[in-house]
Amino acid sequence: MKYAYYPGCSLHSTSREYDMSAKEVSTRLGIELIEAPDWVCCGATPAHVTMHVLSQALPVKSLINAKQTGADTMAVCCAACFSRLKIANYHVLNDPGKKAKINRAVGAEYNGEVAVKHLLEILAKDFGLENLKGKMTAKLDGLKVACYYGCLLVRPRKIMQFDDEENPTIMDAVVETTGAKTVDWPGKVECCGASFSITKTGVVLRLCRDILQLASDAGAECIAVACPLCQSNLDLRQPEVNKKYDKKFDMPVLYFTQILGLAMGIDWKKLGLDKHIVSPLKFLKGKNIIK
């Protein structure tokens, strides 16, 4: 199985542990991720509110470059990047006028021929849940996980075509192949306020508090995420949330790839588990998941 791979800016910088764990897990499964040459920033959350054509041209430039890998599908881990690449493809395939403007901006002809899939979709559907389950060597029985999808991964539904936008389950299904138990909770698609991380930190703290509280109330021992922006907010902001709201949250926020990697017996250092603000190491040792 071979895919072009778009890491995006976060996975090459502040969220290196996501990149590390995604590659380790994919290699163990025989999934080849070939980084698209000369990829550029997808524009994330700011570009589409300032210059519409640019916000489409940036992802298309990377999709065009992905063709050099020989793969016809781009694998994406970051939910924000996944959203921007899927939206760009949607406009190219469904709006001839926008397609012409986008192609003129990038200076090349692109017709939407490179499919875009999130790594969750690749694992659950292309590789298959039963096959994935068969690769687990260290079952995580007893681990209670709240799968947090955030607001970008599955919305808008007509474009993402990924999972139910109100009650997605694909991450739960992938995580449960490890033997872990996923909790039923109402916060899985709530926004963490990533776009306001710098401009309105008070809003972010309130949103993160609500998500952490909902996960805790559901009995979760950790949160699984598929977005570096969500991970950063929920992990980095916990000390501030605790101080402002007189809470005692100490909730590890792990990438779903790190959870899979642990169940595959991959060394925790290779999964980047030492790079979190709320360290999961003591917790994982207490559960006898790592030594």
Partner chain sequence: MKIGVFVCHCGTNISAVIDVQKVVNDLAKMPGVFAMDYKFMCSDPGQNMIISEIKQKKLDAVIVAACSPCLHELTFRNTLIRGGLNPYMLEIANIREQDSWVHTDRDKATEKAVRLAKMAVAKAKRNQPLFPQEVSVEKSCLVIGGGIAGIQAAIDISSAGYQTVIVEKEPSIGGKMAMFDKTFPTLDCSACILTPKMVQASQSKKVKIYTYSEVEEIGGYVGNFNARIRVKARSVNMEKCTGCGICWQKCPVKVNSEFEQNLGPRKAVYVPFAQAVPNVPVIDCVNCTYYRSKRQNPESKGLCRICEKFCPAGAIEFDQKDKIIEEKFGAVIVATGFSAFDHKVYGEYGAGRYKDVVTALQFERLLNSSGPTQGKILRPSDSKEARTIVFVQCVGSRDESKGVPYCSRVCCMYTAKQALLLKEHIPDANAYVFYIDIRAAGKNYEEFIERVQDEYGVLYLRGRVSKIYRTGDGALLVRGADTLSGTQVEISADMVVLATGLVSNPETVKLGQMIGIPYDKNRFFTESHPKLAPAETQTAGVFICGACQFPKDIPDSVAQAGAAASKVLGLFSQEHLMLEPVLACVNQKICNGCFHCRAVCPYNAIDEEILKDKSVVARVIESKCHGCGNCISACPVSAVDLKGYTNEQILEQLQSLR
Contents of the next structure:
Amino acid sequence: MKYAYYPGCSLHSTSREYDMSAKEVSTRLGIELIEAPDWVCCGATPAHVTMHVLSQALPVKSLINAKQTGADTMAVCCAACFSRLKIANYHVLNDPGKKAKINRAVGAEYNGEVAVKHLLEILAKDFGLENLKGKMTAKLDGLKVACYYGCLLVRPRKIMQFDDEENPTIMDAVVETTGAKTVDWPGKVECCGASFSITKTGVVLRLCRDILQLASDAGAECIAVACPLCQSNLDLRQPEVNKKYDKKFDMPVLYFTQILGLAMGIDWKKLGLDKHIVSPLKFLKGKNIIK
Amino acid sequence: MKIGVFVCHCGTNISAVIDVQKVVNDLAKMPGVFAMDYKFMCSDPGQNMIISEIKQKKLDAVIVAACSPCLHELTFRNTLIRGGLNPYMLEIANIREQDSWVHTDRDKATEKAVRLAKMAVAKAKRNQPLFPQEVSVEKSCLVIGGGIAGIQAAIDISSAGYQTVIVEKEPSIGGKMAMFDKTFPTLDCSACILTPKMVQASQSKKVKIYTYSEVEEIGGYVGNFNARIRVKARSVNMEKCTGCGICWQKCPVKVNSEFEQNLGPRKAVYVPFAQAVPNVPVIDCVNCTYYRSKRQNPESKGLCRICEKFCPAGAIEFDQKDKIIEEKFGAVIVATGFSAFDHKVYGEYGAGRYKDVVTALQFERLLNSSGPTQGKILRPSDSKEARTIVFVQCVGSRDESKGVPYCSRVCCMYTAKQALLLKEHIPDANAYVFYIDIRAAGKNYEEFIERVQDEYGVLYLRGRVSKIYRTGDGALLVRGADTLSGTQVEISADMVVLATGLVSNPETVKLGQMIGIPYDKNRFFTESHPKLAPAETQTAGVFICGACQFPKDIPDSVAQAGAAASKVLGLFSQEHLMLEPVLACVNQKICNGCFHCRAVCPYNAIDEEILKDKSVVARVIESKCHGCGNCISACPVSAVDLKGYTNEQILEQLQSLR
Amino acid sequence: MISEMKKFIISKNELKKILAGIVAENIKLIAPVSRDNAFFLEEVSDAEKIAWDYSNVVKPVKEHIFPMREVLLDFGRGTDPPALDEPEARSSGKEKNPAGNMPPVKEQVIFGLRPCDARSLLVLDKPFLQEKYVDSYYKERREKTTLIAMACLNPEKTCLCSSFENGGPFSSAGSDVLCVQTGQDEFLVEILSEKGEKIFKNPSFAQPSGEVLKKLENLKADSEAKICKALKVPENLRELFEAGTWETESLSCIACGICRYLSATCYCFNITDEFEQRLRYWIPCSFKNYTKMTSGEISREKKSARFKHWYFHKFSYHKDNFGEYLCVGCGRCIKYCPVKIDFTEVLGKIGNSKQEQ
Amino acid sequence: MEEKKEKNGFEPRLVGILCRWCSYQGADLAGTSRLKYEPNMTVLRVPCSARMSPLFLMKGLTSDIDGILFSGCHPGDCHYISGNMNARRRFVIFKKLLEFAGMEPERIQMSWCSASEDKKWADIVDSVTIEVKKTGPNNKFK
Amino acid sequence: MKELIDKAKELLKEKKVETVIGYREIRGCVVPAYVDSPCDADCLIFDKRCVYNLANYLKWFKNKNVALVLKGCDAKSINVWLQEFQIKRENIFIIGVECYGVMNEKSADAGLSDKCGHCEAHVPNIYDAVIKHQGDKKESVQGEPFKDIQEFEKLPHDERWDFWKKQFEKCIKCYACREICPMCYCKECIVERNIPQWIMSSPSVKGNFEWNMVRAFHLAGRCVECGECERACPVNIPLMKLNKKLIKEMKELFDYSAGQKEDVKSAIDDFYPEKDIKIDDKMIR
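Next block: the form predicted in complex with its partner chain, after the form predicted on its own:
So here's everything in the complex, that chain up top.
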């Protein structure tokens, strides 16, 4: 189980806890993540708006470097990076015209031989849910989690082929291996406002309010996410949402890798649980999941 | 042999691309061929010109180089008859659909036209006069499907005095129309206008109705179809039962009723709806405790049998078996109707997880006074009254990604009607309709829509619904766009009605292959010509009407049913039927009696005959042969030949291309 | 007649050189060629391809004088030239051959045929070149053909050429030149006609020495000794027409066309029109359709009748019309018969059957 | 005729033998929807693909036709129930035989084309024409 | 061959059959024999040289009852005849002979003919009596049956065409291959038809190509590989190469080999539902 690992810029900065928990969980499960040598920015959402070829050349550059690790699959945690790499591979495999342009821009021959997988797919499909359940030492059966997928993971369906784009269930299955209960709620793939968080914060506040409202209506105690941008919008903006719409949301927003880490008995400092705005520590102590 | 070649300009359809004059000159060079051209060969002056040429030049065969034979082969055959020639001395070169319309290069198209005409001449040289074969006509018609279309066709045919048989899959005729509450645009109650028709059909001496039965096999050809119908066991004796209803009152088993679209219960012994014709119940073997216990251990006496005890007429017969009926028919009308689109494929509308997201048919049952809620509009989840209802149009229509690219034509109208009825039931309820385009193209349809919007205040929002989900308080949040005002719209509704489209009946493919009629990629039966023959199919003697040909509303179905009936009556009015003389015939001097031909004949139209010298040879049964030519390719010594398409003719056609 | 008997000795290479000279003069050279271990007389472009060690070719030499398939005349109307084997068949040019509008036939020299085949042409000349009915096609090809025969050093056990008066493995009847391979690389060539003389123009070759002539006699004697089969036709063949033995003898015959086609002297043919041409081609009397009349009636329908007809035409009717048997004893009909019927034995059995009556 | 062909490139002479109920109607539909395709193929109408005896294939190829296409209904849609199935079996056997004897496989083709597949018909004609043009003129029997 | 002779005598004595068709030897080579009376049944023999397929003679004994001495490969022809209603089973008495290979007349060393290389019908699959094999029961070498065909298929198509063109040029249309083949029993062969003229009757390359293609096609699923046609051909055209190609195709595509059972439909008339036809769909667009 050897994968080239593409952390992406946010996992090295604002959402370091996602990187820490992902690495901890993987090493504990025996999944070897070798960081792709001198990977570059994946271009995220702004790149394909400015220059199409650039938005695909950047991920291809990293995919070519990933070949040096000897693994034939690149593991990705961040939803935006996952989407960009997957789309680049799709164009290289299916559109000879674009492939020629990309190869010319990158200056090397790349035919889409490196596959791209999200950590969720690796855990659920390659590693297998049963083995995952076996690895869980502490049962979190008191915890009620709402799994939030966001939009980049599941769409566009033809290219991502990740899960059912209306009602995805892969994260629910992974989280349920820890014994926690996941709630069925309609906000799984609602938009969180993404990068409007900086330019039009009002929009993000309104959208996050809806999501948090739907989650709490469904009886969830915390939200599991797989994308740093969704996490920051829901977590960072939660106090402002409370202020603007005089709500009393106190909903911790955790990465699914952190939840897995807790269930595997990893110390919460190693999982970066102290880096959240809405601190989950009090809540987890209440549930005596952590001391 | 004197051959006349008549090249048509077809206005400019042909002459625009093909140099007709050059074709005429090239053809005239051939020995024994007279060629000329005319602007509209199929027009009356054109045909009269052909007739005069035949008489003047004493032609033996006629070649018409014009449009496709599928269009005007019949017209020109009649022209030959009027000109005194045998109609089968005609050959048609298709230089329009397969030449001028599909090619641009002028001289290549002209060269092809010359080749096609020369090929037709080569075939015509070896044409023999053929005389259609007379065959008796069985004066009775089989109608498959007992919906409004089937019933109307049966009534029209029986009123002309001919025997008709309706075969209906469900326990009662009436089809989907029986489920409706009111009909648009006149709002007269669906049952009130349907029940008299059903009664008229059941009481007519000329109409025999087999309900709860299916057609298993249809063989034969126009005028002489033979069908095998399986009447499934109802476990109730039709003669004895008076329809008093005690049995289904007493029956302890409650099951979801398909007729009520799973909104209301029915018993194991049931009649689908009150005005069912025949008003005789059916025992549902799957759920009836007696039959279930019999299946567990067949020897036991079986449990329950309450209905048998209480039946005053003693009509319950548990050991009733399926009956197979073989009958001969002269014509077949297929009226198998439509089925509603399964909306569960739409994840964004909840994929069937929310009880309060109902289909239009379910809402129709809610509106119906004889429905599960006796006409009160209650939410299926908590049966509270629904005061805000959102109607979503084009669910399973005009949606390429869901494989339903066509518009189902009727949803806009029935949604408007349902919205109107909702406002009549609950005047202060508010109804929203999300639509793309309102299609109201019938008589008084547009006015009906205007009335619904102005008089009843139904709010029409032009845009698609992007998501429906249940909010905490149990209401349904419908999020959509209103493109006219350019804003996003969110409505918290009590109930959402999806205007599901009309798709084809699942058995279309099986039925189509059984009868031998084609169907298109949406699995609707293909009519013989979209504009000129919508009620006929390519197979002679088989007609189609109603939604099985394409989604249509009740007026169109009834009209098409009348059309199909009139075609059948046209068929029955002839004493004998002229059968295509294109049949196989065996040259018994050469036949070795190896019977490869019988082995491949799909209609086993070949049997043995013993000649004087005691050798056994093959013989073609003229009435059974359809003229497909399978036996000719199978015969090693080509002792068989097909009149009209003989081996010699086809070889000559190939040689003419040298 | 040629001036005087010309005999001389020639080596194999010189012989090949002369043959090459013939080809150079744009005369068609036909010589035995080996194909899938069978030998055929075919047009040869270079002398190297000629096969030397063969007993006899499969198809008799009549194939080149009276071809299996010959276009008598062409009445095409200028449509595409129909697909034909001889590309120059269609005469676009002015000169026409005497009979139809086909182009004239090229000069040809046939080398390496056996004496029996050469004699067969003599036999065929009678029916084809009768004064009243001259077959112009046959006549044209016959005149333009020079025959260089090769004497048989070791005849096969199916040969019976010596049972005919001017027959025999060394007979020079019918050929223009007779070669005998006296040594490994030494051929005794004997010129028999002007045509032959035209081929061997400069007689600068050595005259045969006495010792060579003696070797010739021995070879001739050995060769004739090797022939073990003889033809004995019963005199009263005509009365034996009704004999029952014909029935039993014909049982194993499968009525194919081999003995008819490969016989050196059978000459029946059929004429049909195909693809705007009048064709003449061989047809065996063993086929049922040979005697099919327009009414569809077939006179010799039974296999035994067709079997018997072949014998009577060769050994009875032809003798009455032209005074000799229609056979040269090449033995091909015995060698190639799929069910190994030997006509000499059949004739023997028919002859004995007379005693039993 | 001969020189003209060589001058502007080889124009293959093709024959399409179409079954009357499905393929011919598909070809007509291609006409009504004004699709454009190569003009080399001349169409011959027969009642069913079963009527196309493989011997027509042989007679066609021996009379200077460069390519022959049989086209019938899809399996199961045949108007005569099983005509297309028998036609397929005979065609496949005869094609293997002709290929074995050295005939280029592109010269003999079969296709299923139903009454509503006009686009498919246009593509079939174009691709057959290109393939036969690539294999060159049929001068095996010249 | 005493057993064979006794059997023949017994049949003739009891008048069960009118004639027994077998093999006999005259002047050193084996020819078909017709035995009418028990006394001259002694001439019957069976050994390596009996190559003829005697089933072929049923063409002239159609409704007479006859006994036939048949090897394994010849007996398969009877199955095909029954399949095509040409004879009644009760009319013929089959004396099956266990055979371990017959001579190949055309090869110089007179070794076994190559059909016997992969023969799996040492004992006929249809018979009324069986004559055991005397000599050594040398199991015939189980060579790969279609190796030469596969090699020939690999050649480019114009090379294949040249090969066949040269072969067809030799054909003199003597129709020995038709007359010797038991499967060609037609009253009037397709070659003799002139309305329409399917096959040019005159021997030209085109006519010979057409004739050989039609003959081979008519043997698809019917040829029992007895090899008689190749033996009878005076100009040595490898006819069995064409027939073996079709036998290979019928086996591969439709898993059908000729002459196994007499009550089954012959493969050329039959078709299976989609799933088990191995037709390479590249062949049909």
